[in-house]
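Just the one chain here, the form predicted on its own, laid out as structure tokens.
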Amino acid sequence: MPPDCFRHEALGVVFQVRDKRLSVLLCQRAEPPFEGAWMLPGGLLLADERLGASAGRHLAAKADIPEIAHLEQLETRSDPVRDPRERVLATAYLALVTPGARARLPADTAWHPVDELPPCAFDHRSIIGSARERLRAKLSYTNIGFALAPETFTISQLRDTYAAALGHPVSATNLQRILTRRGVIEPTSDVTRPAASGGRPATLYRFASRELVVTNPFAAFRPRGTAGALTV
């Protein structure tokens, strides 16, 4: 390859809330460089291929995910030394998966909580951090929570989903108030089954739309007690 030409790869940052923790899908490298470290699923862009199609192709080859609820381009990394072997540009995509989508994974691929990442190859830890910041921001001003939540849910379950993605505690009461006021969620006619210990059944909610919608472009969810915070 001529010295002024570079390889280009597409990477997927796949998030799913698992056991009330935001987790990312990673593959373990079997060869140098970074042998034994973990990396984002992805691979080289083909000459006749679009970046989004390349990211989807590599994800499908690595993990049998029944459905990706949301996919968007995140960023392009162009540090000349991000790969010690040669110059490789990387375009990363943010992918969100609902709890009901259970991927069938090969032995070298696993989910890892984003707060407890293993040693990562290349600049992938930094890319995961960028993806989480994008998700946090979009949870504030869009309805993107639909891509992490089940089709129907209680307010307590939705609170746990938002808390996992935001990385801080969330008030169920404030979350319900804000998302209802914006028209993001709506009650269904269904309720949960009564628990064996008794108690009132909880109303089941759903997202009004399961397509991305900007609901308040100036909103920002922050932990309670932060100056000027829109607390949830």
Given for the second form:
Number of protein chains: 2
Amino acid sequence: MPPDCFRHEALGVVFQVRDKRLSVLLCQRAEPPFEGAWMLPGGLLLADERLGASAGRHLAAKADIPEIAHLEQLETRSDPVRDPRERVLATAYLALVTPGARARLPADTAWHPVDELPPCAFDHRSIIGSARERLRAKLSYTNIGFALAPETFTISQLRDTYAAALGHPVSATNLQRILTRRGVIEPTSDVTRPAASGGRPATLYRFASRELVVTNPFAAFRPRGTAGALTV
Amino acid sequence: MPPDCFRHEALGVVFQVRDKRLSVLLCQRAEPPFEGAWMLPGGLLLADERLGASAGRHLAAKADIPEIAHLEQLETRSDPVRDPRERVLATAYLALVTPGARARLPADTAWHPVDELPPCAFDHRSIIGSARERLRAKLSYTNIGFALAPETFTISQLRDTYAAALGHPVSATNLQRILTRRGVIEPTSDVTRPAASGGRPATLYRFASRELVVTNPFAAFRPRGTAGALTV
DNA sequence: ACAAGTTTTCGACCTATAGTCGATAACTAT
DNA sequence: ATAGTTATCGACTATAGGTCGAAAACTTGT
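Form predicted together with a further copy of the same chain, following the form predicted on its own:
Everything in the complex follows now, all chains and molecules, and the chain you saw is the first one.
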């Protein structure tokens, strides 16, 4: 292999809110190094393949994930010894899937709540940390919640989703007011039938857009009236 | 060259505020492809070299930039034909230098205001766009201005720096109040002698920290009292 | 029916952040 | 002294967002 030439892998940090907990998809290694530890799904970049497509391809192959609601590049790790065997650069992607998407998983693959991560291989634990940071930030200033929520949902369900992803309690009142004012969510004409134990039926909401939109741009030092949502 | 093996380059988007305008360092190409067009400084990654170090090394070699006040990874471009000769992955870095740092530039290298970019080679124009976006956002919620401002400065000078980087007018009153309240800047005991045409002497300020600190974290949906500055 | 329990929804209040504007301070030059 | 210039500061306002409790709309049990 020529000296100035490197293998490159795409890794996916796939998040899904399962049972009110933010969880990440991990594969258990069967061989050294890091035998028995868990790793992010991913694999090598091919010639003529883009990194985003490579991440999607490996996720589809490894976990048969039907549809990824959102995929964005996180960062590239370049520590020469991050893989003890040979040098491999890694570009991590943040991938979000909605609760409806039930993937058929191989035996070595499982969801793990991010608060109880098992021992992780390589630098994957810190990559998961970066992904959580990115997700938390974007939940606050974009409509990225659409990629974690089902097609329609009640405010309570959305509150649980946000609380799981943000890692702290969220007020349903606040969430409803802020997201409707920003135009991120909108009510449908449907309501749920009341829960098993009774209670008022909840109106069903949906996300106004399923494309990523920056709805609360950083506005410091900006003159009044200059604001406005930007599509990314 | 093996098939699953790629060259990789580190590119630097070096910003400096010059003459009240945000400017970027570019090198003019002497050979095809894109002969005569301007490109970002950078070069190939070496074995056993990290990407950040590679970006720094190429900047030091190409432009003899004395000190880079801030360097952070932006994104990795992987379009197979972004370089028409052979496939090269590129990881872009945002680099900021203070106005005091006067680099000795080779003949083919020059500063260009970002509002009047010359024709750019490869995908470098869009990379510069990404870098501007990142800088604008971070000026609003971090203390990153330290990397664009001199050691000490007046509020008016800082206003000009922020206005240049943000691309819109900035109120000195607002800037002073917000940045002092956040603890980003603090007054020194010195004042300037008045300007040539007279006027009240201005107190000199300095940045409280020259490490990147998130001073205005995204706070939506967070319970009261949970906030707090985070070091990155 | 009616009361009690549950969940949702909404209004009212309050605080913090930040944009605007004008008055005042502190200098130079004539 | 007076005018011009720049800096600084307080007051006002707008808005986003956190908190709380009341009211609405159901179910279940008596």
